[in-house]
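What follows is a single chain, given as structure tokens, in the form predicted on its own.
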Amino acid sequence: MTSTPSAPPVITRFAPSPTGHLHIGGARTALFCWAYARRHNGAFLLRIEDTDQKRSSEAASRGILEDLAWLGIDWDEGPVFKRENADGTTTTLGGNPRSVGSFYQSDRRDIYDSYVDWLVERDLAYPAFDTPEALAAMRQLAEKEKRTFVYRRAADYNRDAALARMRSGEPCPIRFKMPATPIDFRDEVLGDITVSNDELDDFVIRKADGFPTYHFAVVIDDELMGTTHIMRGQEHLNNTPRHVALMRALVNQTTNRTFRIPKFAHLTVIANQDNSKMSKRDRDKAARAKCRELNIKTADDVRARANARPLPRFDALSPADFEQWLGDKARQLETHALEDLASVIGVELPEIAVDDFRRSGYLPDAVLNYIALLGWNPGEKGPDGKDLERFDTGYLVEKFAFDRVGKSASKFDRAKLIAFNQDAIAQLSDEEFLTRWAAWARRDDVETLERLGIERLKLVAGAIKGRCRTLKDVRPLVSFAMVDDDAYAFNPKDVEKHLKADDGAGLATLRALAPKLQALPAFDVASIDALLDAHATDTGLGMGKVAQPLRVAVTGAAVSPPLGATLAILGRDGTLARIRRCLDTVTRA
């Protein structure tokens, strides 16, 4: 009896182009690839597709590694990266246990060249020397004849002459000769797909600059790295017939076997609420619209609105660059320059890339939970009888399968993500909340971290945690403590209402409270709250007439975190200094 060969281990891959921080849609693709590999005890591989020399950068490559590591999507094979954990430890991600070569395509050109040469030798690919003018004429003719332009090798193509020109060193693209048959393949989400040969051209597999195109490098690498399942966005669906045709034409030079055909799964597009595609350009679009509204036409207009406030990243732009950006919807400003601009013109930029959500103070757990629902659902009910939506990555790994992946576009609901994040923050212990915030602040809010310090923030963590939708909300909640005791302003309306009204009843309350706060043995949240409760009861004033004058005195306004937390973070000396200043200021007014 012959045994049936076992299926190869599942190997999924995520292969981004390093042209900027990771788009949230790319993160969703990476998450699904990761979850599928984990469910099947396989390997998740990360490859950097950096053959586009004009758009790729080392900084963008590192940014993508940081984005994935922050999300907690750990890769088994790929570039080595040390992730800094919230508790100060590090975890090493990646490696090359199977010795498959570099995970950067720019390092693999010799491999691609050997396969290009193999195809050319067998007349499965060929050098093409069409001039830009000739290609433009072909397109114009197709347009005139109302047909789609599909490039084909000319009937009078002289192969020997073309090969001689190529071997002499004349730069030229190499095109794959598309077979004259339909291309069929199965998609795990969309089903069986057949594409007519009439729709597929002889596409370029190596550019004239010697670098392979995406179409060619991805096919070679997926074979040599053993990829068994390819998950990617539906925008790549039109590329798949070309890739399948290449796979059927190529032979692995190591195993001497035809390239395997991996299983494909094309994932739904992520759209904005208005059905437009969620794009990194949305941030520039929002800023550009606000500039038009404010009649901003030059960089000097921006600087005038800044009132001498330094804008180092924006100032690095040349005036011509900014004006070109204003007039060209395809242009994008560098992230920090755009944020400088947004802060001046008062526009909120939508989060699009993973790093945008990170800087805005989202928890990676909440982001992963939410994006898992963009195109997939577990098909189960929660305890409340509604569709189950809140789960962790362990649940996703257990349940993820292609039969629950949708076919239609998913809309990105920011309000829903905010709700996910707020709930996730509320469920943290006070200690974990502060640990998460401090890890975020070390990169994105150093000023608050250094100004207040962890020990002071420990006093108020429990009080402010429930008011935070994102970690970024900590700063406005404690902003009253970020200024010197003599540097904050008093809201005139609140002063009139809570201090001067009723013949200065609020000021009298402050005079009565000051010595009690001075004598309080422990100046912590519980002790302060107990004192204020007792004073409100003993005097018969009620908490409102006790708390509000005190709140105005120490913050300048009638809104702040819970009063015990407000005073605790200011400390005894700061609180008393602010009460004295308020009494002096308001009494003199």
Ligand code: GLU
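Heads up, when I say rigid core I mean the largest set of C-alphas that superpose within 1.5 Å between the two forms. Numbering follows the first chain given and starts at 1. Values in this document were obtained by computation on a predicted structure and should not be read as measured data. First, how it differs from the form predicted in complex with this ligand.
- In a rigid-core overlay of the protein, Phe433 has its C-alpha displaced by under 2 Å between these two forms.
- With a cut-off of 2 Å and the rigid core superposed, Lys329 has a Cα displacement that reaches or exceeds the cut-off between these two forms.
- After superposition on the rigid core, displacement of the C-alpha of Pro492 between these two forms amounts to 2 Å or more.
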Contents of the next structure:
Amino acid sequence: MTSTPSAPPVITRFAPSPTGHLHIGGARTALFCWAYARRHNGAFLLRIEDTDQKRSSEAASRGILEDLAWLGIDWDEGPVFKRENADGTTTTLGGNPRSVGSFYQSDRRDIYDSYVDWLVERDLAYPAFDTPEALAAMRQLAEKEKRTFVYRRAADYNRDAALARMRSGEPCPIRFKMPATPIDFRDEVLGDITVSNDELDDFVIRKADGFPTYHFAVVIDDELMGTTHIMRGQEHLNNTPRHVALMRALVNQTTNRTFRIPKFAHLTVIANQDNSKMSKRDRDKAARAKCRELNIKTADDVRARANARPLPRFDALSPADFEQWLGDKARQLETHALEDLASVIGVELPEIAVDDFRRSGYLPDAVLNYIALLGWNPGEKGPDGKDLERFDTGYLVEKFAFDRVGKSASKFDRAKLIAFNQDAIAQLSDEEFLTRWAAWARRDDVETLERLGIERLKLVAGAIKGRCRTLKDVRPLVSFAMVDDDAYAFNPKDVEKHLKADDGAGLATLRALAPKLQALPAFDVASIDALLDAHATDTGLGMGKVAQPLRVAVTGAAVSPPLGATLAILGRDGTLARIRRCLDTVTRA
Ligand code: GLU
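Output the form predicted in complex with this ligand next; the form predicted on its own has already been displayed.
What follows is the entire complex, opening with the chain shown before.
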């Protein structure tokens, strides 16, 4: 069914191919499609383009739905997905209110076939039986004559014979007969575009395996699903004239009208700071460079560094695969094997996919705000007189229009994203911070969550929130509490300065404080702080000379969250055990 009278005025769609996790650039495209639909009271549709059987997977489709749901880019039409919200409620995304059929292209083959048949009957498309050798020879000839190879139907093509072979069931690709006229279309961002017919081949619309190509399925579905605006990356710009040619040739079998030409907007490519395209390969590149730096040449070299730590996902690789990967820039390691490797060689893999950012502890709000600026800006000044950059999705919806979408590549600035994230974390209430952290930690830092527990972490939430660039930073900030009371190391410099100096003044302070801490009626942050304050005043030592010895005694170093919180999270027994151990160890040293 196409746009029924009840169809929304604007229908945008995001149409990922489920070949892996959602790339951050794909998320940016989805965000713009979503914002445009919201702004115009339209619908945002999600379609899974899984016609490439070899490269698509169900796990990847599911991952993409999860990534979009996590970001909060809610789709109105598309696969149904139940999102568990942080507050315990559930939101259902997707659905099929206009009955447009399945949102998975692999379920729609009958529909594509009927349109292919229609084109073939009219000789607007045709079966092609070229052998691989014949195709290679055509390519070689073009190369020799220094022209781009553009496939055209041979002058002596025998249509009747070809149709007979096709009808007898012989597998063959079907090609679209490209009209001999230039193709023009308007891009809302790039302006009017005309492509000469010399550059456009009779491209394949259905492969010999019976599956439609991307070009064909996308055109059929955008018509049947009523897409009014197609936004996608500029890497698809070369495909658009082919799609327009198909749209002009095809007739909607329900309405009997020629396909509509939707509005197009091609969005900037997202580049690294060095202008290279931001791609999943960057993760392999970072790991490969580190291996080179460490002179790692074989899988055994990696294992030797792992110090008997198990590396199940890395070990699943054959040594030969690893060595080939080391020597070949084009190769990529399986994601988890790469992560095992990265943990051994101590390299941080750059985040590329939405899921990488999620696992690294970014907040969706900060990611959305940052990616909205990749190829768009609101063109307004903030209260500080500088370009306005911090906003929420409500603001984006209110302002988003094509006239402020850029034409040239957008550079991904990690430092800026981190700054956005740090600020977003700092602005959360302590409670919200902990809720978000716990939701994240349930998947990505179970050890800290289980070892310390939410109740103990509540004691430090306010103290550490402002120091977290990402949720991942909670762990190093509380790691002092994650080791056994007799297992943390003392930093010799801090011991010297805060405990041994001045004839062991710090140690004397510890001896004086221990019984007071023991006798404290309630061992909570406020009571501990009050006790330490009183001790600092009563002894005339001042807070520094009280706090630092205690901090070194219980954490091993002179830096930790505020002291009341540090002691409270260790608990009375832990604190006293640590002070005793410090007095024993340091006195004897
Ligand atoms: N499946 C295509 C991709 O993932 C969609 C392109 C389009 O939006 O038309 O790149």
